[in-house]
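Presented as structure tokens, the chain that follows is alone, the form predicted alone.
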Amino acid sequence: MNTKELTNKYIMNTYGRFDLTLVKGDGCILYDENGKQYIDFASGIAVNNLGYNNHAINEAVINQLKKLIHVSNYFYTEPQALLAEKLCKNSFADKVFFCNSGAESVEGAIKLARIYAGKFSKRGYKIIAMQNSFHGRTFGALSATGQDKYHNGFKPLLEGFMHVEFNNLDLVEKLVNGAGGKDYCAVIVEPVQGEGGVNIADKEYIKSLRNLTAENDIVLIFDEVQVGLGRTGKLFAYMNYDVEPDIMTLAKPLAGGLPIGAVLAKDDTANAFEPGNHASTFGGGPLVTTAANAFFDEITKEGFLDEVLKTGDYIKSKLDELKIDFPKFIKDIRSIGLISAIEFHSLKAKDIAVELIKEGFLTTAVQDKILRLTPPLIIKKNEIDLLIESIVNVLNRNYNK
């Protein structure tokens, strides 16, 4: 049997994959089983922000592969502690919790609400997170999403989620200082909705946001597990905002397309944390931690995203052009740093990641409607340009006639 065949007869039907097999990969390109290129635009999800066959991290991981893979957390390894260095210096953090996934980073964040509250503010255990909002599909992860096909098939979720309009600060403020507002003891939410069709927040939401929170000592977490280490052109998505989180949730990228997850927090919030609270058998080991060293070095390297701007800034100016061309198509473009979105009226968004995979791209449909690109932060122009050409030919060939 092909890798197909033993797939869709061996591994549980979770995924809703693409026809293709992919084989290797380099930069920007990878490489199907006949040797095939394409560009990708989806980056394993927003994980791939270096792209792929990256030295410093292949190097990295190599050298620490012959030394140590894992020791458990009871002991220190020198990989973990760099990297909780450059994380807490380069952000508003002064304390990390490494995991393994976004989902688990989003399970810590909710522990450590609820357990501040019940040792500092005396507040209840309610969260309050948004309508559209993606944060994982761990059972915690899971009730903070808000989304009910996520939901389905899995109820009862856990209670004490409540979920309100995205970028809509009046329902937040009518649930904290109504009555039961003392019930509420965190905030979710994230600055740009990834799966939910890359909706950005506003910035008067946020930072009123942020005042309303830190008036009523209520947590508040950003989820910047897609869109944080880079995304948005800044090192964290908050820093477009002009405000700081109680706690921030990291993942995908972070060690370059091993898995592993972290939880950042202030002094204020982590010390509500004592051993035994919380745990991750594999979090943080001396492999992974070794390969995010590597990453985060390379991505904080003078200059690199001043060039993601710069790149950003580009790939929205051609996918407003493609906007104005095909007006009939297309409803919005959604877009900040190297994520963005294609809304169209009514096309089916898959329907055109598969015709683009005939022509050499790899991009991911969100919802129905919405295509979202998230290239590595190392695409370059001329890659864009034969993306959006692309496109172009798609919606001429199949649909503008």
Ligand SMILES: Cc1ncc(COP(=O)(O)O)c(C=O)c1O
Given for the second form:
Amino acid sequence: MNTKELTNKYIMNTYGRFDLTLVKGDGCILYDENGKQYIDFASGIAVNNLGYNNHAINEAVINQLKKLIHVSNYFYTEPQALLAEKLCKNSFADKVFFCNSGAESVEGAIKLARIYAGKFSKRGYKIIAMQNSFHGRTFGALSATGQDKYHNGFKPLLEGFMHVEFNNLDLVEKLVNGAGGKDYCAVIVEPVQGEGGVNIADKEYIKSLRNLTAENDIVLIFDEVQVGLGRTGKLFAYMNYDVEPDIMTLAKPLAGGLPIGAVLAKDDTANAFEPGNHASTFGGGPLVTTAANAFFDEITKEGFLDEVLKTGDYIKSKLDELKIDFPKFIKDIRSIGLISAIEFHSLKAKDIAVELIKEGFLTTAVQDKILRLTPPLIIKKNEIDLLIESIVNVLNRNYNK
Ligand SMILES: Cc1ncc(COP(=O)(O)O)c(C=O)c1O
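Having seen the form predicted alone, could you give me the form predicted together with the ligand?
Full complex below, order starting with the chain above.
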């Protein structure tokens, strides 16, 4: 049996896969089993921010591999401590908790918010979350997620999540100031809703949300699993908004493609956790944190994020032109840094993604009619030009009749 047949026979049927088996990558290029090349505008769902076969990450991991892979959090390990220091020194946070995925980081954030409420703010256990959000597939993260399609078949979910329209402060205010307002201990929001279709929060909304939550001692959680760590052209997405959250979740790109998650918090929130409250066997192990140190050093090198911003401006201008050229098909373009969405009026994003694979490009369809682009942050302008040319070809060849 070939890889596809083995997968379909032995792996649980939870993914709608493209008909493509990938075997290696270098820079922004991926290769399939027949040696065909693809320019990557997916990055393993916003993970491979430095592309593939990155020298610094490879060297660091190979060295650490020979020294120590795992020991458990009963002991101190240097790579974990150094990574925590870097994350704190470069963000609002004072403390970090390491875990293994985005969903786990959201679980950690929910637990921290609840224990803080019980010990300090004396508020209830309920959490305000956003419609159209995505926070992961474990029960807490799933309950925070504001899209029914992910809930179907799994109810009852974790109690106490109230979903309100994204980018609408009035609705949050009504809950916090209304009868039962004291029941709410936290608000969780993605500054940019990645899975929801690249919906970018307004500056005023985030600022007002920060004021409202601070005034009421409600913990503000930013889920930056998808858009933290350089994706928006800033080191963290909250830096686009001139505010700081109380808790932030990170994952996807942090360890250069190895599994990691992190919960970051200020001391006054983080201090609610005591030994025994929360833990992870693998969380922050020496191998993944070594990779993460190498990744973090690369993206914080002088000029790196300036380039991301420039490339981000370039892709946005090209996509805006595309919309002007194809108003019949393209309804909206949303883009910040190097996360972009092409929203179609009626074309199915998955069909476009399949056509683009034939042309040698990998993209992701997030909602029915929304194609998302999350290239490695090292993508070049000429690679963007090639993608745009191919989208034009796909639209003209298949639909412009
Ligand atoms: C904003 C956000 N939070 C959480 C998650 C869940 O991450 P993971 O798949 O690593 O559990 C995702 C995944 O797409 C995400 O985009």
